[in-house]
Amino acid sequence: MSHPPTTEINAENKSAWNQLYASTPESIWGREPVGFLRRHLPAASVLPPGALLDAAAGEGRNLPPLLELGRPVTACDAAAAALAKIPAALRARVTILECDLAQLPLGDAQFAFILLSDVVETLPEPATVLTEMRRLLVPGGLLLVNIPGDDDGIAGIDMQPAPGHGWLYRGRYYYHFYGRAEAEALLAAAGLALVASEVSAWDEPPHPQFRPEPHAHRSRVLLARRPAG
């Protein structure tokens, strides 16, 4: 029996996430920034000149801390239904872009900082996305990304093996969990230089239409730089 090609899994995965956002007027993830962000967000003073990108911004929970850095912010996501739920007060302060993370309609070297929060583990092809993030960073620019491993609180819960590799949560949402060496190797393969790598833990409330119970996350948080030159 042949497995569906990765492109098919990718398309089905994008559709599932968009349908989730459209399924309820409530915010799926809530309005509080993800638990690791404020601890690991670089200060504006350490960044080179350039704008900021929230890649896979969802409903905008992480935009307020980025706006506090005082630079132009772009929020992009493949799910139009998610972007439509970003509160009006935030929409007025950021550039909204519906996008494929593997191929953004933007020129090279535009961003001093990119946030990739709770994204890599949901990607059937993370290498192409991380390479695209490197392209968008200015030389010396920073990428902040979290990549959970098998010790994350949601790993394996209501998940079945996906065709080929990875897992499907509730038969629809793709996940893949990475150990430290695998996570750091993903960044290196994309041409990014590791600056910091540590584990962060935080709690999340239930997510409407997605995860009904409170749950704990344990995720490796990595800061990487596009080398100069």
Ligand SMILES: C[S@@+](CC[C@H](N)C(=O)[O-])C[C@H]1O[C@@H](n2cnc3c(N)ncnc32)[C@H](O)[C@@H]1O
Given for the second form:
Amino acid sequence: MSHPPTTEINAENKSAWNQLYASTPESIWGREPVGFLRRHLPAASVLPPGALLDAAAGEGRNLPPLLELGRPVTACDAAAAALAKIPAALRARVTILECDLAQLPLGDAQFAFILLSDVVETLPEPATVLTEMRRLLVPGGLLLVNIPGDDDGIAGIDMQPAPGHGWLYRGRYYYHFYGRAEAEALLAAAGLALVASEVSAWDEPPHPQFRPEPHAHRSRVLLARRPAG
Ligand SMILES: C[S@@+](CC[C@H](N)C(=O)[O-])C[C@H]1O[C@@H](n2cnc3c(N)ncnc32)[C@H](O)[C@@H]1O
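Now that we've seen the form predicted alone, could you pull up the form predicted in complex with the named molecule?
The next block holds the full complex; its first chain is the one shown before.
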């Protein structure tokens, strides 16, 4: 059986997210940072010189803790409708960029820290994106990423098989869940060295137009470094 190429799935997926954000003036993800962030965010003192990137920032719920590190922050996402919902007080303090994570219009080695929050499991082409994140990190820079497995509370809920691989939540939003070995191998294949890898659990309220019930997340949280040199 032939399947649509992942680039086609990626285009449809990005469009589905943008339509979701545009479907309501409410914030889909809320204003509290994702449940693992404050516990796993590195201190500014352990970061090399450089700016910070919230990669696929959505509506910016994770920007306040990043700004507390006292470095310039860029927020990028494919969904213009999401970026438009970042509150004015935050917009004034960050650089906002509409982007595809597979290829950002930015030079090499700009960021000391990159956050990928609730993103990798939604990407049809995660290997390309992680390689791009490595390119953007300064040598010694850190990537913080969560990658959920089949034990996440949302795995298996309203998921239909996607053509080829992965799942489509509600028939629209691409998801792929990864075991520990797969998650760590994704980072290694992108040339990133694992610093820490542990499971984190947190609860989230309903997400308007997306997930009507309060739900529990369980996800592997990984910190990885772009090796020096
Ligand atoms: C589940 S949301 C998480 C948003 C945000 N990181 C957070 O934690 O609130 C996934 C985000 O990835 C974005 N996204 C999906 N594919 C993308 C791509 N190829 N390039 C850039 N953003 C993408 C979507 O627009 C969406 O905002």
